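To begin, one chain is listed below as structure tokens, in the form predicted alone.
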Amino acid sequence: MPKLTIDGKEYEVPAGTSVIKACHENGIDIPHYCYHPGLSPEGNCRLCLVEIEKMPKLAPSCTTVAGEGMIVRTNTDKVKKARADVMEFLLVDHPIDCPICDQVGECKLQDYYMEHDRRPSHVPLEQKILKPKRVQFSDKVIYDAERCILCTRCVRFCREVPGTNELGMFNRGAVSLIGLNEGRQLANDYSMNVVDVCPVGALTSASFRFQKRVYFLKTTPSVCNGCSRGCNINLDWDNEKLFRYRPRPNLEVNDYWMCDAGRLSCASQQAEGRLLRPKARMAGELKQQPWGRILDRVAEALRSAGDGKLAVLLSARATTEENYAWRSLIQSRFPKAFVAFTPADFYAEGKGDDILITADKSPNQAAGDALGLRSGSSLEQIVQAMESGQIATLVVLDDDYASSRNPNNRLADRFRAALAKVAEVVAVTPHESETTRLASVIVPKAAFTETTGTFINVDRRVQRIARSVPPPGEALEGLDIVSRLAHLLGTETASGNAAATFARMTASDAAFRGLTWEGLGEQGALLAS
């Protein structure tokens, strides 16, 4: 591994490391536009120039590989002047419309101007070259050519990640701009990542434009629930409202990217159809009830059904801790009850790809194996028991088995018909569904963006999710619900705290041995083999 000296201090880096990466990994900031760690270097913006001893000119640190004995200086007067000159060049025709630009607060052009230039433009506004504005690259991405600095990150993203090559650079000199190649639309499944890689306000999201100034947003690290990949994301929110998902780098899971479907699922978390208050069916009608009465009714339903007449359907859409807490409660109080987990192919909708998207659209299918939930009853067995009139109380966590819209829900018709033979059907879920419409008790649960816990992805990586906004209405976090029920049933098998539940899980289940809540960090950790 070569050793190089940066600003008077010696560092050792892996062979092939670029100078800018060596600097960044050692806490030395190098301003840059065209460089992105997930894309090939191009060296076109020239902002990352550094001084390297024995080189006659300043060198772009993104395309210069660190070599043995190299002496690098990142902050000399010569470097500072070069950066200021680059900034002046990039701003020659910039419209200077920061007050109305949606990128304010996360615009590197604005940030670097304040850090490295701070000089007034030599070109009056009326003499600046006008370019196309509000160009629709797709129904998801809007382009403003006047703000574009032609770093080509977006072009390289389309070429190197999805491999679709929709974008290119057109014209020459001062009238150069980014555009769609002839006959193409920006329509790949990852197209909105070009908004993330754009360092300025040239590419913006059609769904997020002008919704919120980003400096008002709070950010919570979490994991997408759109499929079993478990892409790491940031939840941006303010005043109890979610505004957007953004990919969070994790080189073991999703690199720097996420798919458009996962990103746009943000809106569904707070859309119509959320269950806001607990309800119970009385004289044939679902009526709102206080939490105390609802939980008493559920506890009594579990108690009166007893072992042989109780069935619980756990879910690949709930957190690992919720599934563990329900399993622990049922095993301790009703060891002969039917307990099943979401069938492995239940959420196998559509097809995956070779990048991130998986066919399984549930975020926590792997929890079924890790918790040993597949060795118990199956959904088929529970439906048969329901049809025979054996089940008196059924608890359904999250999944909508009564809906026939899912082509993999082969038991939908039978499940729906069999519900009529069950005295008490308890639906514990965040959203309205066909199952909740047929249930006798509705227990409104927090969505994953309102919950702390873990999901286990397709590669058996345990990853934490964290509560960002509070659940709407009177909904409670899933662990809170099951711990209150456990208390009513006279057992303390469940805790309302995700970290405490995780600790119990690591002590009791071999798959989780050696893991700790703190050790999961923000990048997750693999289950034991």
Given for the second form:
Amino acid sequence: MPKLTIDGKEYEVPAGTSVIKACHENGIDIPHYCYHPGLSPEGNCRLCLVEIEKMPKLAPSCTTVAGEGMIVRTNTDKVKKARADVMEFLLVDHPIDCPICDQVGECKLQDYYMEHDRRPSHVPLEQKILKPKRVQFSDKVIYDAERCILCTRCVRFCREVPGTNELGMFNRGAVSLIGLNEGRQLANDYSMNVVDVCPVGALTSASFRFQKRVYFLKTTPSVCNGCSRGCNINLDWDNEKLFRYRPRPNLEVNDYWMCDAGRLSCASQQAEGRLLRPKARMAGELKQQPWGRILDRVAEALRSAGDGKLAVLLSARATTEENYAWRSLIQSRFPKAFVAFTPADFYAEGKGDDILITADKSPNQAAGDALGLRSGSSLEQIVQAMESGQIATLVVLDDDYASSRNPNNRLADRFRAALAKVAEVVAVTPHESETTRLASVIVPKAAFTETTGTFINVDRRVQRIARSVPPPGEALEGLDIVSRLAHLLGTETASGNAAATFARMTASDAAFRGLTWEGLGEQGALLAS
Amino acid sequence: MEKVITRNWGKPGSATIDGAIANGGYKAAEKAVKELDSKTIIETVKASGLRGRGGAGFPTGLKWSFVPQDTGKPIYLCVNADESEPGTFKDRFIMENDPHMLVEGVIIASKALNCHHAFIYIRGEFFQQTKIVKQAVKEAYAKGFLGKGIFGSDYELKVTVHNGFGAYICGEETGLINSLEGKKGQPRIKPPFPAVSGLYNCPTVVNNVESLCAVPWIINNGADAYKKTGTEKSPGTKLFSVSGHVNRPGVYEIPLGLPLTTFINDPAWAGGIWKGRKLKACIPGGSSVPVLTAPQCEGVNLDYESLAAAGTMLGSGGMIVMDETTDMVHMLKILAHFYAHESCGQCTPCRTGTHWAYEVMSRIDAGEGRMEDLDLLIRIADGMAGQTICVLADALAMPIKSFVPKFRAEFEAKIKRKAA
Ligand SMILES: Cc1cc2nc3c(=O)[nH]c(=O)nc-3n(C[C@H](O)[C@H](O)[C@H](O)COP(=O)(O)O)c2cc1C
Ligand code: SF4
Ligand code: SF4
Ligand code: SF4
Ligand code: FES
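Having seen the form predicted alone, I'd like the form predicted in complex with its partner chain now, please.
Starting with the chain above, the whole complex follows.
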């Protein structure tokens, strides 16, 4: 572990650490463009230059490895001048079209200009080099060569993360630009990360561009629910509307990235098919009902079915807390009821890759094991019981067992037919589905982006999600729904508060022992083995 | 002075292998392969004081000694024959007149480095020279001087001749390596230096054509004999390619330490300024190095130390001589254009600085400059110098920082003429 001195203070860092990393990890800001902690350093922007004793020239801190006894100065006049010069060079031919640029507010050119340069421009707009302004790299990513500062982060991302190498730097000198290699499309499963790594407004997302000024956005940390990897994300939202997902760094899970499918699920998550109001079938017809009436009806259906005629299908799409609260309610009031959890392969799709994407497209399969929900009945047993007329009340969370579109849903036809034999089918879910269409009570639930709780990922990491925008219409968070029902059924086994529910879980369930809600923090924690 | 590099030039058949052998060629290579071990060769070259002739002047033997021999990876030698710097055309003459001297140098250097595959990277525009070198290599293979078991030993050496595609930056050693690997020719960040991680991430030495051509003579005659010519710190001979306003432009081998004015004026060398005019300025070592005014040329010797003391560099020995009629503003504009055109574009200060400097120079040259432009040029040069991955940025910064102050009156006159 080499010790080095930065601005007069000594620090010890692991061998092989770059000087810039040593600085950043110790709270010393070094401006940078081409350096990205998740990519190999290339040292081309020259903004991160620092003074290192015994080195004849300023050294790029991103490509210089911290050495024993190194004496680094990050704030000398020489360093400041070099930074100002680099900023000036970068802006000489920059189009400065901030008024129509999506990057405004999160643009490193703007930020660093204010911090390190602040000099007037020397080159009038009409003398700047003109380059292509709108190059379609794919239907997802658009490139503006004039704004590009040629840091090659995007090139290195494609080379190093998906390994697909679609992008390259073309031409020489001042007319250089980034382009697609011959015959290529920017078509990898992670392509939109180039928009995030781009420090300026050169790469923009086709779906987000011109939608919103980013400085109006509020950000809530969450976890993608596109697959069981559980990539950490930020939800960016304003005025009750979600605008985008962005990957949130977590070196234990997703590094700095997320897949395009996960990212683009933002739109579908909130848009079509959301269930807005509670409804119940009256004389064969679905009618909107106030929450009080609906919950009374569900409570009555549970009570009247009692132990033997009640079945509950818990879900890998629901939070751990919601599943736990249902389990507690059933255990305390209806210990003999049928309880099953989403079959392990229900959301399996293809193979996944060895980067992030997993085959399991549900976010919380691991909760089934952690909460011991697989030891009860199986879906098949419940369908059998339904077919034999044994079930009077069925509660189904999230999963669309009635749909035959999912090839893993082998029981779809039987499930659909058997629903006819169940007196009360209660569907608790955010989205319309085949199942909700056949249900007798529809309980509209908040989507994960509107919910606080945890998901447990494929590596058994428990990760918090938090509510960003409020749920649309009258929908309620899943945990809220169970706890209201529990109250009506005369038990206080559930609380509507995710943190409190989590605390109960850590006390009652061995898998969660030692964890705390606070302790999960923004990076999550592993289940006890 | 005994000629080292040019000793066979002009002799009949010297570009053929039989001619080369008749001239004493390949003796040193045979000796190195059969009798000398790696260490002895390196020590001899070190002792000769030979310094790299590609521009940087780094001691050749020392460079070879940096190559780690225990990595288990192959070791490569790359011959830098990319010669593209304005004013420099000496390697081209070597390849045309005595290609076998280069092949022989490659054999000896390879033996010293334990290298079994050497690459000769020739500037793309050198069609003719490439043909000549390829022919020489072919002849050497045919004679058993290259390939398996050369000179009857168990030493094997392959030589591949490779062309560039017309980029000056591929002469920078790591740009050359990238280009050889089939990548875009742009320099790599150092460290790691090529000696440790070069071609295909293996230990690699990049040497200039002329540097390697001095080696056979040193092996034949010994380090002490080499040091008899030249100065103490700049031993040996050096090729200078002189162009511009002289009576005898061309390539000359001189003893290092020769007075600059002697070189320019002596009928044996450049033969004086043409048309009886007066000297105005001289760029002694290739277009990248600071310019000297006529008075500054007095008392300066052509060796590394003396030129450094005069605030310039020996560089590649590409001397450009300018007479009193030369338009220094136009000259600097042409240089700026060259570097702006050749910048690989990866470093911010070089990509933008070279282009911006060219724009400013263009308007001054067109009579549309402003007085502030002169300070601006210096500021641009300051922002470029020493701040980039390779020294191409410095290669324009140095001319700017010498042309502008040294010929300021001329720049001002051009600016004022428009105003008037
Ligand atoms: C922009 C640039 C261009 C260069 N071009 C050449 C060249 O054409 N030929 C050459 O031998 N060296 C050239 N060099 C120097 C090489 O990088 C390297 O120092 C040299 O080939 C080493 O050989 P030597 O030690 O035998 O001189 C160039 C350097 C720079 C920065
Ligand atoms: S597009 Fe963005 S990430 Fe790519 S080189 Fe340009 S500035 Fe860098
Ligand atoms: S890999 Fe999975 S968790 Fe990550 S972004 Fe994609 S779908 Fe979401
Ligand atoms: S200094 Fe210029 S030529 Fe050299 S690597 Fe940087 S941009 Fe390329
Ligand atoms: S961040 Fe180090 S050179 Fe760009």
